[in-house]
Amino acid sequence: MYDYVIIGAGIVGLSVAYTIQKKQPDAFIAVLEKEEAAALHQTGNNSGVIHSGIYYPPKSFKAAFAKNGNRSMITFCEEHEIPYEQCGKIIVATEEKQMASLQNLYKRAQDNELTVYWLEEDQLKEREPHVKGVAGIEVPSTGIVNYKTVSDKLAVLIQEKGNHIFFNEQVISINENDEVSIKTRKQTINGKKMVNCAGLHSDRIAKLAGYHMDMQIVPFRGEYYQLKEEARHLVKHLIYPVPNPDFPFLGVHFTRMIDGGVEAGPNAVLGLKREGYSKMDWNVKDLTQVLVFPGFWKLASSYIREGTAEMVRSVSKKSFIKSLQKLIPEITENDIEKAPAGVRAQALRLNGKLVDDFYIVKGKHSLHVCNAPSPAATGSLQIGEEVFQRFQES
């Protein structure tokens, strides 16, 4: 019998059970996977930043999880001698209709007590010589991390203290009576309490305990290009464009990786399968969910001109490049790449809203991290505090 069963090896199930462990020492833990290793869904195909908080509303989840998550992630890097780096990120005003959108920003990031710096247009300049800008805010505390290695560690971690982790063991079925009953398909494994961090399937799992929500995971796509390595010197610190207040997407922006490289992107593509990272991936039981579900339709009447973009960014290389260009207007087709594409698990409501924030819900003897979007791989740390914290007050 555990006393933590833990269902997802991705980075947030991982750091749930890693806290347990260190919060409850002598606490017994199963940490479930059905795929051979850790962290090879969203958390493998991640950009790796370590956000800083600035974009999201004051007291929320994500505003909290971000900024001290920021803290605890780095701390952890430097404790284990994970490579990372605090290069600090540039958002961009790029005409003068944006100026109060990022003004907005810039007081949310003072709301959130955040250290950033508001920059002037030749201010912009010398900091990113390549970018075209009316003003931008550095935030120096945004880094870049591989969270991989991260996973990786954590796992390593979590099997030394005398914890299992199984993999190849996907969940077929979970009784929750005077304790939890898992069932996969090669074995039964009883614990007293749940914790579902199951990402891009943590709907279904929920569903399989006997939860039922007026929400459910929809696949999103994010299609990248990278700069090869002689348009690297274009991007000095992470640049991003002012969100767009009318799509719920940042944009494509330009991230640099810890490895050296820079990818540019993403755009947003409903995916045709949850783990469907090209565009000829595609299931029948992922794909017939979502048609099926009146909230997608909803979402996509409201955002019809938005998600027409996306699209042809998808297919068309020459479009995307026009939206770099307004951050970076001398890259050409000549300077990108391919390269390897992600999927957001985003949660959506049946009246067609998105779900904002970080969702936990709790059952009898459990708990379903439900929508867990970026910054989920940041804040993760702070997800196990947070996990541990709600099992003390029940």
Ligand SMILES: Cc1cc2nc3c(=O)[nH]c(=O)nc-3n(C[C@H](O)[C@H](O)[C@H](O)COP(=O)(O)OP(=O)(O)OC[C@H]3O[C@@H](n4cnc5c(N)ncnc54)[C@H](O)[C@@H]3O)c2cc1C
Given for the second form:
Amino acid sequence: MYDYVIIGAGIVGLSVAYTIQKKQPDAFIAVLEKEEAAALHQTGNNSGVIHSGIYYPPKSFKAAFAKNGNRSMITFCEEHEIPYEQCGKIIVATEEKQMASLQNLYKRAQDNELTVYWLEEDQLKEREPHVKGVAGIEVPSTGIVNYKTVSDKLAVLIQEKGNHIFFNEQVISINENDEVSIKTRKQTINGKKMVNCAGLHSDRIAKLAGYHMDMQIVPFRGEYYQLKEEARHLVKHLIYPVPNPDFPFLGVHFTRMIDGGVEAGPNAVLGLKREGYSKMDWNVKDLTQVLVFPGFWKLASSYIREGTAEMVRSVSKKSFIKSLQKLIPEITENDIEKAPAGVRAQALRLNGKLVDDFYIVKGKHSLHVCNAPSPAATGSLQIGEEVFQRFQES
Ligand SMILES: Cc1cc2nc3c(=O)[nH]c(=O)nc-3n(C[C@H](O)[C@H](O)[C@H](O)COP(=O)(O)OP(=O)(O)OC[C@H]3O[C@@H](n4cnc5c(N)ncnc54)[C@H](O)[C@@H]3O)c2cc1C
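Same protein, different state: after the form predicted alone, show the form predicted in complex with this ligand.
Everything in the complex follows now, all chains and molecules, and the chain you saw is the first one.
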């Protein structure tokens, strides 16, 4: 009998296991993962940014997980010699009408007690000579890392202490009574407590355990291009537009990667399959569940303009490059080539509202991390702390 069974070996599940292991060294822990390796879904296909927390409302989990997670992720990388770089990020207002939103962001950075610098046009040019903008904010604490590397290290540290990670073990049923009995395609595993960290399938796992919520995971594919080697000099930091405050994603941006590459993206289009990475991927069950969910149609009607623009950007390289040219006018279609896509798990309520913050549902002996959007990779070790704390309180 395990003390804790964790479903999902993405960065959240592994961080939860690792944090419990540190806090309660005598706990016996199992992690169940349906794939053959860790971090093959959201965690292994993200932008690799160690966020700062500038965007999020003060007192939200997002703000706290990003700010504290920025520090704990960097400390973890230093302790375990994982390459990272605190290269900083610049948020750019490309036109006068974005100035009010940029000022709001600057104010939010103060509210979140972050060190940031306001950049006038000439200072912006100094930092990013190829960027065209009227003003910017520099966020020095933002960094980059490969979260698959972090996850693989977490997996090693978990196993080194005698805890177990079972790969190729898809959870298919859960029975929660005096203990939690979890059936995979190969075996039944019992635990005193269970944590659902199943990312794109977290709502389905919660349902298997008998928890029905007024929300559902909707997959949003994020497509990337990468800059060809000869164009990488155009980007010195991470370069972001001023986000649309009503839209949950950050807008296409330039991200330096820890391996030396530079990615441009991601956009956000409805995924036709929860773990479908190509445009042609679709799955009857996944798609039907979205289309019969009333919240989806309410969401679609509220974001008709943004949604259409994202879809156009998805099929037209010309349109994608136009968005990028707003930040770096000299970039051309010849400077970029397609890169692999990622799929975000975003919880959507029946009323059509996106669940903006992290959302953890409490069961009898279980906790279900039902919405862990960006900055969950940055804040994964903090999510581990939060989960451990909640078990202590129950
Ligand atoms: C395109 C994109 C860009 C992003 N950029 C950033 C960024 O720059 N910085 C940042 O901090 N965050 C970013 N994020 C968000 C971040 O990557 C995710 O929030 C985070 O990786 C979520 O981790 P997770 O462990 O919850 O999910 P996942 O990594 O998806 O892991 C869930 C795991 O559960 C397993 N699983 C599911 N169902 C079962 C089952 N039935 N049985 C067993 N196992 C199961 C899956 O196989 C998977 O391995 C981005 C996300 C995307 C998609």
